[in-house]
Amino acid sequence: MKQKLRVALIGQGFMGRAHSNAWRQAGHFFDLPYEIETQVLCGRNAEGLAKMASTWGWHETSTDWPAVVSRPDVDLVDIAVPNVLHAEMAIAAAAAGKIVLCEKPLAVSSEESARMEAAVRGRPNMVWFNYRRVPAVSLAKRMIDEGRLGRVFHYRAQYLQEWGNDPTRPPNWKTSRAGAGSGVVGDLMTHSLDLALWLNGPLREVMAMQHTFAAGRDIDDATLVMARFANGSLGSFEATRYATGCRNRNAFEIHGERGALGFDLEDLTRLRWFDATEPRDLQAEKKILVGAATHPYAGNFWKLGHVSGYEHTFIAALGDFLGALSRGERFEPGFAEGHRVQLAVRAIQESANLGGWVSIE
């Protein structure tokens, strides 16, 4: 008989739904080592909680998160709330002896993320940097580790959305420093930074500028970064909510001596590949349709040409985490990786304020 894992989810918004779906669906795609019990859903809107719990199969609801994280019938706490609440909830859950999962960005400052990382040290933990689990991105990681690119020269990343330019969209917690801690650098660029650190290694220093387009707003609407990596490559990062025509363009390009890779979330089943080792008159960029039997997660999701989607990235992240948990292995990305991203964010913000290069710890 499988061991039961009793879960509490704090958060009932967009990410709360994405996480709820992962908890419901992970066992359909992965041979989970646990029997999952979706014990309690916690949020601030009691009426909305009841409806969401009924839709997604949560047994109970609560509006009292401190009580939830201390419940003896909860083994794991999953946090999907506004950024400024992450640290308090995660540290409390860790102090109560729980397994802790947290949405990105891990915190609103590197000081907070350091305390969070210390609180969960020695205890299973995870940050929902779900884009590592896009099969095409995982394939890119495999090809890099196999040496297909050789020495890397350039790493370029973009995360472009357009909703900041929508005058009919009301303000929310993401457009306020009080709720988010920062603008696109914390919301979008943290995803780009996590992928860059995973695919291309540590960052050494950055130079950044930030801009706010909306009058009266106290966060960055756009951030541009130049970077130097520890491996000697040069990098650039761009994040904005004012890229008209871009719905959710999370993209990167990596150029190396032996080849180049490219990915765009708006075409998430394809990985662009240029093999510079082929005869020069035969060289051309290829678009690999990811999903073949030898590709990452091919045994979990659909056959080649039957595309997986955004929700599967959360399912795969959870399936991998639960597998690592059962084996007693450390999972990545965890709070240590989340803290590493926050150190990069701090350097970017300092650079934008100072107007020069800033080293990353």
Contents of the next structure:
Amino acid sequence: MKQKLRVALIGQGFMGRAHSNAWRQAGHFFDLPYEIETQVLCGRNAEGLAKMASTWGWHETSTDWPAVVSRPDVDLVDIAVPNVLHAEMAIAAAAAGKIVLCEKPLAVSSEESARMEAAVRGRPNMVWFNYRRVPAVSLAKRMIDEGRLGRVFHYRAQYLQEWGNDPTRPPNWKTSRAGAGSGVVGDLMTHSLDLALWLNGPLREVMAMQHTFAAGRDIDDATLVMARFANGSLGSFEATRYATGCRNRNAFEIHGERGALGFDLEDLTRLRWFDATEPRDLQAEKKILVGAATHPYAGNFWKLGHVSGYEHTFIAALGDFLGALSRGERFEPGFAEGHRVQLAVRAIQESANLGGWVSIE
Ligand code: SOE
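Could I see the form predicted in complex with ligand SOE next, after the form predicted alone?
After this comes the whole thing, all chains and molecules, with the earlier chain placed first.
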């Protein structure tokens, strides 16, 4: 007999759809001891809610999130709303005894993320840093943990989009401090920072600059960072919405003593690998097509060459979370990892405002 897990989702935008799909699909790809009840979809637009609930199979809808997070027939609250609303909702849901999942960035400040982390401590929680669960990225993590890179010299990350330069695109909550709390440093660079901290360990200090291209906009359209990692490697991070021609280029390259790894979300089924231990005259970069039986998530998704996509990263994140939940294990990335990213964001913003190197707690 499977245990019922009654879910409330708050958010009816792009992430609301991505999460709804993951809630519908996780049980198809991961062996879960739960019967997922998609209980209630909560948002601000009542008319849109009804249609979305019908499309994705949510049993009820509500525009009253405080009531939803307190319902006795809800076990888990999944937050997929504008960044400025994350803290109040997550803390209220935790106070009501719920399991709490929250989209990235966890918060709009490290002060908020510290309160959120404290509120959920000791209770299952997750931040939707979904790109850890791209099979190619998980393979990179495995190879790094196996020592295939050896001593790391450079970690280079980019998260490049181009929609900031699209005059046909109306302003939205992401393009104002009132809605998002920041620009690309929170929306895009938090993905790069979470991956960097997971793949290459803690950051020690950063030096940053931020720039706004759009007249009158009060957030960063582009953020560039130099960094030093605790393991002695040098880092660079770039995030922008003005990289013409780049649709969703979340990419990294890692250069080590024994080899190098590279990934680009716009080619997400491949992992670039350069083995520097091979005879020099035979060395060349390989583009591994990820999906072989021994590769991460091969047992969950399709055969080699029948490629996984963007939605599968959310399905895998949720599948892994629910697996950890069933075993009583702590899941990563949780609010503690989300808070760690916010501390890096705070140092980046401080350096960009004041100049100079800023240490990270
Ligand atoms: C920004 O355009 C965005 O939607 C991010 O907010 C998401 O986190 C990322 O996965 C895709 O791009």
